[in-house]
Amino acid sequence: MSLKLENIHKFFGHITALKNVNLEVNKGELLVILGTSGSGKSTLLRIISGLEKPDKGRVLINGRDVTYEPPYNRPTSMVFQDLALFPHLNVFENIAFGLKIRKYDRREVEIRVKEVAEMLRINDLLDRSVAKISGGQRQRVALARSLVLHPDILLLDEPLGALDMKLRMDMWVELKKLQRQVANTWVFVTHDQHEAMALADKIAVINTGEIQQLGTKDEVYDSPASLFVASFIGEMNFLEGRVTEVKGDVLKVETPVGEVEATMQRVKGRPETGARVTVGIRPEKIQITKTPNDCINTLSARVSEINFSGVLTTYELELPDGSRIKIQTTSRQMGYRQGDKVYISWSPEDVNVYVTQ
């Protein structure tokens, strides 16, 4: 185990920043901590780095308790959100800074800097001022400055936030390749779900200081553990209802637009007859047809809006009670127009159910 957090709590006065956080990250994994602004994700990263101390709990790196050890005694390095490059130093000097502080000899500094600069394709910038290179190049310099220390764990605090979307998407691909190449453990903090899905081996979704779910991308997307995760990761259609039957592997829910069936494997909480629940269905899991089919979950609807975004076509449909539901498809030639009456259906295996009362 490369990193283990046990029952981490952090308080700032009367404010609880982190509550009972438990995480395990294996060597070589890329963990993304995903959450909204103020959710506690950056505080958690600073506790791993040693810049903050927890009020309760332990931080273990490679099996060693480092909870109260200073940053320089930990096998970690951090890339900050604002990159924190030194404007009065050139690229070489910025990358070499940590090595010189640790008093590496001149020859070793030169070897390591050139090695990491070549890896990040910035070896032709070493004599340049960091003030005179692009945002993407500065990002690479900040990464190089951390990687040159050969950390067991690299910590990244929203390092791509200042880049435009096209450059960020390019960096996602490069960062993933780089992480596999250096084969150390990365913990990456972001508020961007698309960034998390592009980069992560595992995702820890955090909200108001608590880990809502820790799992692979598939687990977090296909089977969100809470309503917060379901609404935060990707698109989700929600229907409110009450449980009418629990029988074997089948759960039936009465909603304002009709009965919905789900399999018990996708139910979060303890469902009982009469319990209030929220039903969630991903837009891409819903089929649309011109005539009703024999699926269990089938509703009539009317096409309200059609939006083509280049890859996906999103249909917004109006249900009999006036509520709206979205479906997404990669097909552009479905032949539907605004105002058309259609039928939608989905499998019970694709329904997530959350017990709310």
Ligand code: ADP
Second form
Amino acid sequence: MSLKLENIHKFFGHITALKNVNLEVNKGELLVILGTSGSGKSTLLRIISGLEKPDKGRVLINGRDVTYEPPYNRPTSMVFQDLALFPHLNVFENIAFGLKIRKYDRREVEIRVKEVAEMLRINDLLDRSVAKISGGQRQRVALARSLVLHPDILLLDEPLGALDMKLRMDMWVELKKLQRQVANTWVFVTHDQHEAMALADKIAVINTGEIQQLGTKDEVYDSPASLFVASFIGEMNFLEGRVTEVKGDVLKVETPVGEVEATMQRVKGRPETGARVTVGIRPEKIQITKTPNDCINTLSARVSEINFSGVLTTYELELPDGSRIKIQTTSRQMGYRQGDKVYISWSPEDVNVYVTQ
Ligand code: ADP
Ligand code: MG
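Any chance you could show the form predicted together with this ligand after that form predicted on its own?
Next comes the full complex, this chain leading.
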């Protein structure tokens, strides 16, 4: 285990910034911590790096308890949100800074800086002032400054925040490659679910200081552990209802638009008959047909909007009770028009059920 957090709590006065955080990251894995602003992401990174001490709990790196070790005694390095470059130093000196402090000899510093600068394709900028390079280049310098230390764990606190969308998306691909190449452990913090999905091996979803789910990208997307995760990652259609039957592997829910069946493996908690639940179905898991099919979960609907946006076509459908449901498909021409009466259906295996009461 490269990194293990046990039962971490952190308070700032009456604010609980982190509550009972448990995390495990294997060597060479890229963990993304995903949460909204103020959810505790930076505090968590600062505790891993040693810039902050937890009020309770332990930090283990490579099996060693480092909870009370200062940052310089930990094999970690952090890329900060605002990058925190030294404006009076050039690119080379910025990257070399940590090595010089650690008293590496001049030749070793030169070799390492060149190596990492090449990896990040900034080798022709080494004598430039960091004030005179682009935002994307500055971002690479900040990354190089950390990677040059060969940390066992690289901590990245929303490092792409300042870049425009296109540049960010290019960086996702590049960072993923880079991480595989250097093969150390990365903990990457972001509030952007698309960034999380693009980068992660594993995702930890954090909300108000609590980890709501830790899992592979597939687990978090296909089987969100809570309503919060379900609504935070990807799109989800929600229907409110009441459990009418629990039998073997099948749960039946009465909703205002008809009965919905779900397989028990996707049900969170153990709802009894009569329990209030929210049912979630991903837009791409719903089929749309002209005539009713013999699927278990079939509803009638009317097409209210069709929007083609490149790869995906999104249909917004109106259900008999006036509520709306979203469907996404990669096929462009399905022959439906606004106002058409259609049938929608989905498999009980694609239904997530959350007990709300
Ligand atoms: P995030 O990085 O997810 O936006 P932070 O970890 O920065 O969240 O903050 C989590 C919570 O802790 C917030 O409510 C924030 O205001 C509070 N907080 C963070 N650092 C301090 C501090 N040094 N003093 C007081 N409150 C803090
Ligand atoms: Mg932050």
